[in-house]
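For reference, the chain that follows is the form predicted alone, supplied as structure tokens.
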Amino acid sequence: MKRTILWFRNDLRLHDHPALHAALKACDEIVPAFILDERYLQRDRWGFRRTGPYRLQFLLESLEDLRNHLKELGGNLVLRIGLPEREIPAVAAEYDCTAVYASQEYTHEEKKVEEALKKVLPLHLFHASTLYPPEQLPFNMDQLPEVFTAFRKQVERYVRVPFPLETPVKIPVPSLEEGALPSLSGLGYAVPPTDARAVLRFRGGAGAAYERLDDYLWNSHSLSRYKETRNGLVGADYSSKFSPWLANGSISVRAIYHEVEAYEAEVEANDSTYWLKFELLWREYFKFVAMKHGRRIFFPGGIQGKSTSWKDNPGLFRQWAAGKTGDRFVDANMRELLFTGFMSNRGRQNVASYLVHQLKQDWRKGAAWFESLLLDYDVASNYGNWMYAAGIGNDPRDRVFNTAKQASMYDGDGVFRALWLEGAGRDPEAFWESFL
């Protein structure tokens, strides 16, 4: 009997999973396994948790609706926590597993663990976080556009969304050893309260994310909207909010593209729905990035390799981590984040731009800030989009927002400002301190 493993990565999810089909066709049993990196719960060179308690929550959930979907299936989910590249050889000696498929990493850390178990185990790996598979692209990786607008003419003209793979009807699996699902408390971690004024009660797994799915286009129709309130602040429909379940693969890219076709099809095709697709591409635009330059994503002077003089100022950061810099927009946008682990587009293009504008402070400090805090954290998003605030990316323009004239046009009544810095709230910093 051959009998593999089927390792989950940032790919929670069994509809449109390539790895999962692969392994079905290939082999008589799975084993399927994740393993929590014991490296994402450390801090950072900066002192941040890695992994925050809004994002762990969120993956923990995550994890529960997808073992709970695999035992719908007659399978299940083994889950360990340590170092993948130590954990994978082990379960597959327990299970007699002779290889392991998995989705396909873009970043270094990721890259480098792949690398590592291909010296003990065949590892096959499959594109599962993409909307078109990079073999498909137009040009070579190496001579990816280094401006996004090149890139989407290119694809849009050339290259078609596959449409997503279905989910197994029947998951074959051995008896399993589990492993109890961990808590945050048993993680060292506390739980983070919640804030009534948070966007959307985000919950993880795939259920969730349907939910959401057909809630932001079939039952609201906020879809047909989009263009025009996308750069919202208030409240759950101004955005679509997939990001999260986007980012640890609970939903895939290609199943809400398909969605959104399907949705211009069956009601109205328009600047909104089109304009969605275009910031998946954005999306797709910086995993390639990630793939095409390697580590220098996290480079001081980035994709184009700027001398850099970055300052180092411990109390200007920790006044625009907590919200208390004085530029009123500014703060309420990073309180908002902080006391929910989300924050709009548009507020994070501008809090960017002032950390590195105008404090002139180091954008991978801010960059790891992000990464701790963010529900939605994705690697290559996260890290092009603040090459691209420091001027050091996919742009070659410097892009400094004026904060207080982006504060007239996005909150001209002022209803953000006051719901995150009037009235009764905790504060920040003792927030920071107790919490974090």
Ligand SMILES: Cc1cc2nc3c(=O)[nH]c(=O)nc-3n(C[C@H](O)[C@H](O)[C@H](O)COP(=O)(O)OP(=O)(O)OC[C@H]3O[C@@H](n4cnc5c(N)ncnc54)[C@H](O)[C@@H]3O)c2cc1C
Second form
Amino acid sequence: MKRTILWFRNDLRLHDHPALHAALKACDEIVPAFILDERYLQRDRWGFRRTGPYRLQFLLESLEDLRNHLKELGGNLVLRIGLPEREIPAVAAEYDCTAVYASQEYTHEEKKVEEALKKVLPLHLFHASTLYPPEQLPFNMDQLPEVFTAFRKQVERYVRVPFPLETPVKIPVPSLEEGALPSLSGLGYAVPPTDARAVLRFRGGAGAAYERLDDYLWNSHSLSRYKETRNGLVGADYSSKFSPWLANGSISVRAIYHEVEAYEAEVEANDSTYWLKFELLWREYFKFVAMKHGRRIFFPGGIQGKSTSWKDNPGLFRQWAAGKTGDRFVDANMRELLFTGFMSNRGRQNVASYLVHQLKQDWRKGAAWFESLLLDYDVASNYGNWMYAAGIGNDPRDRVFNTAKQASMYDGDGVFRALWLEGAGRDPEAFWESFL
Ligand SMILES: Cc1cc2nc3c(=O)[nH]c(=O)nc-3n(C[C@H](O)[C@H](O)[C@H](O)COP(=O)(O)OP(=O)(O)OC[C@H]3O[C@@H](n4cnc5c(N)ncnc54)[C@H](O)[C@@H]3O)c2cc1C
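Pass me the form predicted together with the named molecule as well; I've looked at the form predicted alone already.
Zooming out: every chain and molecule, the one shown earlier first.
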């Protein structure tokens, strides 16, 4: 009887799961396991919770959905809290597993965990979060172009996005001690209220993710207008809102890509349908940037290694984070983030530019605030975009946004600013004290 662990990480789905496929092929039984990494529940160097309440709640919902789905196929999910490099070997010993199958991560801390685990168990790693398998890129990783357009042109021309793998029909497991799914309060968090102004009620899990894909493409045909609406600020459909599910892997990026192509074949192909694939390439690019540059994506001078002199003024930072700078466009966006865990791409670019270029504060502190609050936090996309905004990433230009001009272009009627700054708003300071 050959038994292996299927270690779930940011790949919380059964559809298009290469490690799961390989494990089922190679073994008689698998032990699906997820370890809630206690490091992510701690506070960071700035005092922020590394995982704030929104993303943690979303993660717990995702795990519940995954466990239910596994059970429907005869399986289950073992859940533990601790350090994966300790807990996975413990689970392996308990169930006589001889190896671990998992999806590969590309960022420093996550890779260190892989290295530690490899020392005690054979670890088979697969690519689950990128469009392109990295080994099929038309260049070695150390020659990844430093400019996005050069990268995009090469991959679009020379590499094909593989078709997603089918969901297995059966998950053979031994009798498992599943471990209770913790609650937010059980983990020491207060539960923030839901905010009726949120762009969407983001529900964790593959079920909700694939529903959203259906809605955005086939039900509302919003995809057909994406290029015109993508800079929007209010409502569910100005952009896809796929990002939280993509970040924890409840949905496969390859599945999205091929669904867009199916839509192009059956409904219409236009600039908008292409543009969604184009944006997925940005996500892809930042993953490879992280792979190429390792820890440098966290350095004060970024991957350019620029010498920098960021200021540290906690009062100014708090005004920014609480949406109290006096710049109404920045404040509205920061309150949306604080009260819901989401912010539009247009908003993110503006608030990042404001923190770095107007307030001259350390971009890494801004990135850490986003890390704590964002539902869709993704190491590579977050740090990649922040470096970009700070002028130390993959764009040699300083991208300074004129927030007044941006507000008049993208919120000309003031509806977005009014939504977050007037009326039934909560007090940001009190909110911060109670929930973060
Ligand atoms: C300072 C800053 C920090 C950011 N941090 C994150 C983060 O932690 N996690 C994250 O997923 N995105 C991040 N983004 C990128 C982008 O803002 C979000 O992906 C997007 O707003 C999510 O909404 P959506 O799914 O509706 O996007 P859509 O506009 O519908 O785009 C579709 C998908 O393309 C990808 N995408 C779009 N724009 C970008 C981009 N600029 N960089 C990388 N991928 C992109 C995302 O996966 C997104 O879900 C950040 C951007 C900035 C400027």
